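The chain below stands alone, shown as structure tokens; this is the form predicted alone.
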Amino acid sequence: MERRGEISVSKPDRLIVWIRRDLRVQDNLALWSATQDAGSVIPLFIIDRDFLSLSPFRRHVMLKALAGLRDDLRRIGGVLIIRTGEPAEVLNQLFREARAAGVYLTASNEPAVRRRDDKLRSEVESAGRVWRSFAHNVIFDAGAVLTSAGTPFRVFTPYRRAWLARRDDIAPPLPSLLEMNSPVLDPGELPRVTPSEFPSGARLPEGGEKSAISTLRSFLGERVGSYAERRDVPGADGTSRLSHHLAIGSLGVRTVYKAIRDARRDDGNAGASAVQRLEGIEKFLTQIIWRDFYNQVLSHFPHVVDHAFRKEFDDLPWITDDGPFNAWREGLTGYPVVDAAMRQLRMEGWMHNRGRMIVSGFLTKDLHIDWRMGEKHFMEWLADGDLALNNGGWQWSAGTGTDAQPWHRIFNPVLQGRRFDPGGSYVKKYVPELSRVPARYLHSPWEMPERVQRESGVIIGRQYPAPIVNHPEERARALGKFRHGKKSAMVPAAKKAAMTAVRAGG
């Protein structure tokens, strides 16, 4: 737990709790601490430029969570205050309006937010008020799990070992608050996300703490036994679907860890099903550790926001043409599993993790487009958009991030589709124009003879595009580019061929 800016004062009458990525009543340390330290608490959410710039899917789940939080607080005597404007102005106005003695909040590890918070903290404390921040959106804060030399980890596997060695230090989640006193203030109104912001037929995710807890229980009670086997199958309901709840804080990560620990304890030691459940639980726990790992990378190495983690790859010669990027973005690359994943993102604000690895690898190593463009596009659509995890995942796929030698890991999109979507259910759901294509051609439809194309109702280049690049050729170029680092240049013919293929593919 991080406590900064503590001032020795008598117990304040009123405190503001600035709600940001902790949209819950249970296991909310800033909210809990304020109720212990003050007679009256003012939970505050600020609609600022950062909030308005979020993806519509993320704003949707945050507003659903805020509506639930407002109702939960009301039941225990609290009032959620909604204000619009820049944080410094909103806080100063509320300090005056409510005569509050200070502000409590959950700390962020995002560099821009930390810089802003440091400035605000200085201003708040200079005015004689209290500022306390708590590192409570991860299990272990950035400085808690270090190497034996006291330095941050750069590779996941040793970090995981060190993390697991400290699992007995993990504090249990705080219970839900039962009582709160808030002053009488204008609560303000929640904005709405308009339907026009979503594609036609979009499927909006559930939001709110109650939904999050229900999903957690359902996953650990019913699906975790098949998680190890099915988590890589994009057409199966094999993942937890908790990522957006963790990203916005409608579910506390310590609540998740306690549920994991309890599920493991309840399984005993006998039977094949128990073994499968234990394997699934451990795989799921590893994903929670990855979350901590990427958050500590962002804290210790803030340059990753704009630059490669591995600086020798900071100036790779990326292609900047819009044609291939737009084809990738719209799900029109001619590679069905890539297109299915990109269309899922637009329709649901979410993409299966296997899909994320496939499409990010395709953008950076088949199209040779800067990972930062893909990272930005994801944040514009994801409901679970999280700077640390999104950046870490993109840099891993691009070969510029934290791992031993990831640059030579180049997925073949055809083989990935055949391996992880062998029946084609995922592709057919999101690329319905291919629904009549025979299974043997589904992941490489350009190989269909003309007769089969006519019978399937898919003429390549008309109803569905031809591949915009030749994977074996682009794989070779990507290996050469990374092998030679900054000195390598993209072959001009590759750029011309990519653009020609985009035009031919419609």
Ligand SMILES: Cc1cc2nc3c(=O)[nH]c(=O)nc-3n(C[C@H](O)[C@H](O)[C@H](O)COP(=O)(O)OP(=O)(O)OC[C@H]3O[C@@H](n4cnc5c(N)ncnc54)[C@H](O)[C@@H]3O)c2cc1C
Given for the second form:
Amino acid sequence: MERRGEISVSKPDRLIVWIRRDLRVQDNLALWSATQDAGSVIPLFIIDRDFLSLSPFRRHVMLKALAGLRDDLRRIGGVLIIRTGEPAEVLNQLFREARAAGVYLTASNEPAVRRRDDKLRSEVESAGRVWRSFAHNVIFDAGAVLTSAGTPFRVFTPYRRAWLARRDDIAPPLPSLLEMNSPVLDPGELPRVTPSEFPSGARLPEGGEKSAISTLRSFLGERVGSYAERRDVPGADGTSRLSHHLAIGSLGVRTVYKAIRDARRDDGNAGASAVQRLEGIEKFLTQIIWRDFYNQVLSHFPHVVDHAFRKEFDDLPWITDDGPFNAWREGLTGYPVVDAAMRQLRMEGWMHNRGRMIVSGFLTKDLHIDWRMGEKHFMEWLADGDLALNNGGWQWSAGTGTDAQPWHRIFNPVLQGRRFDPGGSYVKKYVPELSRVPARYLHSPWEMPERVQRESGVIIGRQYPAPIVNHPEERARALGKFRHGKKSAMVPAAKKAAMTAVRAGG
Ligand SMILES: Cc1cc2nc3c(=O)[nH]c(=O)nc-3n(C[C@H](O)[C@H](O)[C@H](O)COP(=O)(O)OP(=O)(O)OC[C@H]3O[C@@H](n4cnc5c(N)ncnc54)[C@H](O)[C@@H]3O)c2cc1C
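Given the form predicted alone above, what does the protein look like in the form predicted together with this ligand?
The complete assembly is shown below, putting the previous chain first.
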């Protein structure tokens, strides 16, 4: 059996459990261990500066999950305490107020959080209190899946093989918590996200552990059979939509793994649909392994936060101009599938994975803009923003990351649109000004003759921008840049076109 990731051991009486990205009752090792070790438990959530600076979509899902957690804890006798302030002060104050002997928490693998936690831990311990942290946000912690030489994997495929070879070691989720005692303390209040923080017409995601479990069940029960076929189609509801739950821990990843294993076991019968289900289940498991992969990349190679994973690409010349970047952010590049995905992000705080690959490739290889600007923009909007996965995805797309063929993979946004949104439902949903454009022009509307533009109610350059760059030219520049690491000469042209695009769309 896998050893649980415990860092230090002690047996205190009254304990704080500092809830962070583990907003659930089920399979929460820190919470569960505290109830085993102490007579009385104080589950605490801190509204700090980091929380207040999160995207509104992210705060929305976290607050939903916190409200659910508060109710679930109440049902078993616990009380969730909400405090506002900086963690060190809040913890010290609560240690004194509640006479708590220590704090349990789920460890983070984000370098800045780890540094902050290390400092806090030494303060807590030097005051004679207990600090116990558990690695429980991934299935296999960073050191658990290594090459035969004992080094971290740098490429996904062999990592996946090694991960699967250890799958029998995966501990099942913890038994449900049935009872908890909490001392009488002022519970505090949950803040709100005001509607004005969202764009008008925004669609807010579901939140909370209950909705996570029911989404997991309905996905594995009903939709996983078409996952292999539809997971790449942004216009289809083909993926699990579990990412924000996994990012904030309103769903434990071991619960997901157990559900996958159970679903596979249920599929003993033969037949085409059983084969499709198994294929879907395996593909879904592969995504969960990607999640572990990028988490171990972040743990072993913390330089990725600010630098290229592949150090030889750290000095590539990137552009930081606002013009093209703004056109990209607003969904006004003139490439419909790029614009649809960028607008989906603003409306839903989520973007389909194919969209994420297309827009990140477009920003870095067509606009030559620094991947870190795109990564930051995603974090400012995503409900599922997750440093490990977001950084891994951006570096993969930028060609600086773990992709085995990093820089010659350049997506053509027109062909991507035609291939993955052939009926145009995705583009028409998020770029409604193109809804009357005939299918053959939908992914390259600038090719419409003037008459067709008039009939479709969209004049290029007026109701919808002309493309801000010429893809074949930018592709050649990107290849040259990677090959020679030299500055590209296209900047002023892209900037000018982008300004026109923003004016046309505005
Ligand atoms: C540029 C870029 C940025 C990304 N940023 C994030 C991010 O901030 N947060 C995030 O959760 N995902 C991120 N992803 C990965 C992926 O796009 C999302 O996890 C996925 O779209 C979420 O939808 P889903 O839950 O329906 O996915 P499903 O296909 O149902 O996948 C199930 C789960 O597997 C994990 N997963 C799926 N795809 C990947 C992947 N490529 N890498 C690692 N794990 C994966 C996620 O936890 C996801 O919830 C990014 C991908 C790219 C290309």
